[in-house]
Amino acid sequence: MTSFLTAFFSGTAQGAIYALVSLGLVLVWRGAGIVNFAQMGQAMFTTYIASQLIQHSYSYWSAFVIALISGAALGALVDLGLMRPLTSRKNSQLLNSQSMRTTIPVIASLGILGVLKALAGIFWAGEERGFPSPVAPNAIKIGSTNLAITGFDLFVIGVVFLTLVLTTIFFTKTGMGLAMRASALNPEVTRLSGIKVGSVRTLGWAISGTASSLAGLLVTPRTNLSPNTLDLLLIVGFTAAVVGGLTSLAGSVLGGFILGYVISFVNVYSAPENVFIAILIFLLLALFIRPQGILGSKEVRRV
């Protein structure tokens, strides 16, 4: 029973972080039709910023907030400075093909990832460093009994739960959130309704950058921070987005938690080296049973 509870709570905490990464990927995909492989590079860079601020005697929470703001600004900058000019170019033979219009931004995102890693090497010499936790990572005690959950697990779950609640309220109760949903469903009709689709798209990139920065801040206390630390997180987050459905925000969150439980239970009941095999098998089964994702919608073509 103890092993089960350990796997469950650990999987919930891990799944919460994967849900954030997956949510960020789906936000950009729905708004711009781009898989942003630079997302965790952005998270790595802003986490280094937070780490540097803490080393210069800033409080954890000040660095935390500045990192989130930096993530939003970096996400918006990527869209305004590269992705939007790249996808809106006219009279380009290379972009006349639909396949190339889809492929080139993905290649550009990989280029941004390389640039961010290079900048981390320039500014911080690619230094591998620890990152503090705002709460003790020890198991919670009730009397003389150690519970199968740590204070940091509760912190991660609480922060992500609050983030998901605020995100839900934003997308269902605010005008800008409804505009983002409308833009994702039908950008042409949204544009004709007087909504600035370009601004809405940039806001999606900014929110995605904030979500990825938050994921980086929550995962690095368990690992050391380096330019390559978050690469695996991107792979799992993308898998979660595919499993949950690239067109569904709720599906992305669900996929993140499912992957968290899969990884945690394999770690506890099998062996860590079997995690990647388990992820691959689960992904193949999900694509075979429901290719559009658990909550994804099928693409309908009119002829």
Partner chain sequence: MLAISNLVTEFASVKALNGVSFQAKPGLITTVIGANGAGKSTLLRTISGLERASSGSIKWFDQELTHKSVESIVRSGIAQVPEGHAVISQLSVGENIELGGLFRKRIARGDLAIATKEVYELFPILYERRNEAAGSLSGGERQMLAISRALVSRPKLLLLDEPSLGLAPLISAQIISIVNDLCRATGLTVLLVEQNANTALAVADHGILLALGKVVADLPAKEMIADSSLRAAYLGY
Contents of the next structure:
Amino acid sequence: MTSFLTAFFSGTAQGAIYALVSLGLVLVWRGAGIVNFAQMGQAMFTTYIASQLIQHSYSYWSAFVIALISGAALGALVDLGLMRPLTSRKNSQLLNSQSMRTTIPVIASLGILGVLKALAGIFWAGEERGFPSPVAPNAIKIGSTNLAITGFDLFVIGVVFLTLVLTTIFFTKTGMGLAMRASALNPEVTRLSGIKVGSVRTLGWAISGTASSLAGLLVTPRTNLSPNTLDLLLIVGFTAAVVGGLTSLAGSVLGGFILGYVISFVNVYSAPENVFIAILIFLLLALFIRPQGILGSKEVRRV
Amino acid sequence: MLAISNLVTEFASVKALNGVSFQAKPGLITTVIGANGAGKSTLLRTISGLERASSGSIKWFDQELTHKSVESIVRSGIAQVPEGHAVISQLSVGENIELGGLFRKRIARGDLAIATKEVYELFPILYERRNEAAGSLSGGERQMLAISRALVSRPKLLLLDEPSLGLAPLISAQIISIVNDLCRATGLTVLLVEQNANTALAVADHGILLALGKVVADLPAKEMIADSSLRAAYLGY
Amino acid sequence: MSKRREHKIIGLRSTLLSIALFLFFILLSQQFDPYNQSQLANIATLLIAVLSITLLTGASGQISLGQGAIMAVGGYGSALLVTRLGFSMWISFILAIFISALFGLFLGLAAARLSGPYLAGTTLVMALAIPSIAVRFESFFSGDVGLSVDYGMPPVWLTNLVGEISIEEWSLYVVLPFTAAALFAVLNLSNTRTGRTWRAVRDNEVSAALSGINIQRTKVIVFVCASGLAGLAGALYGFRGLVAPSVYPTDLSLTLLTAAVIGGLRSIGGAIFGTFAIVFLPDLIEKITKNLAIPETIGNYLPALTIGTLLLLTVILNPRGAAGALEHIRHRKKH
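Next up, the form predicted in complex with its partner chain, please; the one we just looked at was the form predicted on its own.
Full assembly next; the chain just shown is listed first.
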């Protein structure tokens, strides 16, 4: 029973982080039709910024906020500096072919990933370092009995829950949220409504950058920080997004939590070295059984 | 007044519009008719900025529209209702309408509320179904929604692309007559593209006949209806 | 021109080009020291894998971030056949093609109905998962230690024929016939009707489907062919000495993709150029860092930085890569 509860709570906390990553991927995919493989590279970079600030005796929370802001800025920069010029070029013969229009941004995002990792290695020597958390990672005690949940797990779940609530309010209650959903669903009608679809997309990249930056801050106290630490997170986040249906924001969050439980239960009841295989099997099963995802719809999937 | 002169729009060196010139007078309905592929939709899409003109000019009073972005054209009071009842079917009816006025939210919040109330009065069925997904509407209701989305932006020029396409005759006549009433009551300028020449000419003040990207006739609507040789030559009936 | 005649000409051209490539590598190796000879063998090996990407992405528009993982499948396949079942090296190379093609079939069936990014992500997951499979089933795949395999010694008839040859030269001689054959196959495929079908799918799926092409089947077939090639490359790559997870890291997949992209995804000449670039670039950078006395902590990351920058510059300046740039210049001169 205790191991079940441990698996459940740590699965919830991990799943919360995966949900952020997956949400970030889906936001950009819906808005721009691009899977941003550089996303966790951006997050790695902003987490290094936070780590650097903390080393220079900034407080955890000011470093936290600055990392989130740089996450947003980096996301917007990737869109404005690279993706928008790339996808708007119509004359290039290569981009006239349909499949190349999806392939070229993927390659570009891999280029960014490579550059960010190399830069992080050069700036920060690339050695693995720890990253602090504001809450001690000990199990919570009531009286003398240890609960199966740690204070850090609670912190992660709390922060992500708050983020998801704010995101939901943003998308369902504000005009900008409506504009964002509309741009993703039908750019032409949205432009004809006088909305600057390009700027809305850039905002999507910025929010995605912030979400993944947050994921980086929340995961590194456990995993430590190096230029490659967050690669795994991208893979899991991608799988979560596919399971959730790539087009659905709610689905992406759901997919994140499902992956959290799968990985956590495999860790507790099987062995850590089975985690990768479990992810691969899970992804292939999802693709074979329900390629449109749990909440994705078939007709809106981009070809 | 909308003044179009020598407008050329090309798709991969095919001239969909090949030197189109005409004027649409303010407060009146001008209809553009012609066979399939005559360039009617391309004309509207070029005016609204969705397609880029290769040469020529589009002027709305003294504003040059030719190379402006879609957003800024919409913001200067020109709204297009695109072909095929274009609404966002995954959004609710209310959200579709809200979307049309979104850019005015900061500049004219009060008037936006009035405009929204007016379109709901114009199409009460949309108010009843405001919380349902736009995809669940019938074809006629979708067209009403598409027009409402355009109207809440308080346009001075309304571009309508084949509003009767795929609708039952009774419903399309109802929609056209609502547009007609609106034009007469508010002084809205309307540019109506139609394949169904009879329906369009019946309400229009002026008719433009397009064929292969060129204007072949530019006449008051009454004269165009009467000219059976024109219709025989270009519309085939 | 009749179809048969066209095929004959294409066949002749591919044969001549493949022989030319073969001779070019042999002649080049005569100028090189042993280290660069082994680098040349690496190029000949990796070229097969890069050609598999040219085939997959350039000809049908699918993108794989996991060609390295498919190489691992071929590598493990052939190494197991040789070490466990006592197969001859040459037969194991041929069988590696079929093993990885079969693997590609399974993967292709999962991913072919999906658009580019799905395939990219799925293959990336695979690239990360394959090493852990080798560790998980340690008794079978020998875990992190891996399986030791090598090209063996040059046969007597060859040394009688051309005199004493070094291990490095022998590795080149083993690989080159396969490289030439792979080039021949890719040239033939991309110039025949099959190749045109693939390009139609690449350029516009809807219109390809309307002209009666079965999109999903075509995509799966391309994926299977590309996997077979990558598997062959993986087998040859492993027989340099070791088949282990560390031989086929995720970075290998990305490096291969880089080679294909910077050379030009649609050009076979570009694939050759790109492969030379990715193999010799790290050496070149190392030389420069040594000469400029750049500290190792920075120097270690310069190859990755260069490759990332090259990828970005290519997609920004000329998505058709070096081959596209060359064509552009030639085109300009004509006018």
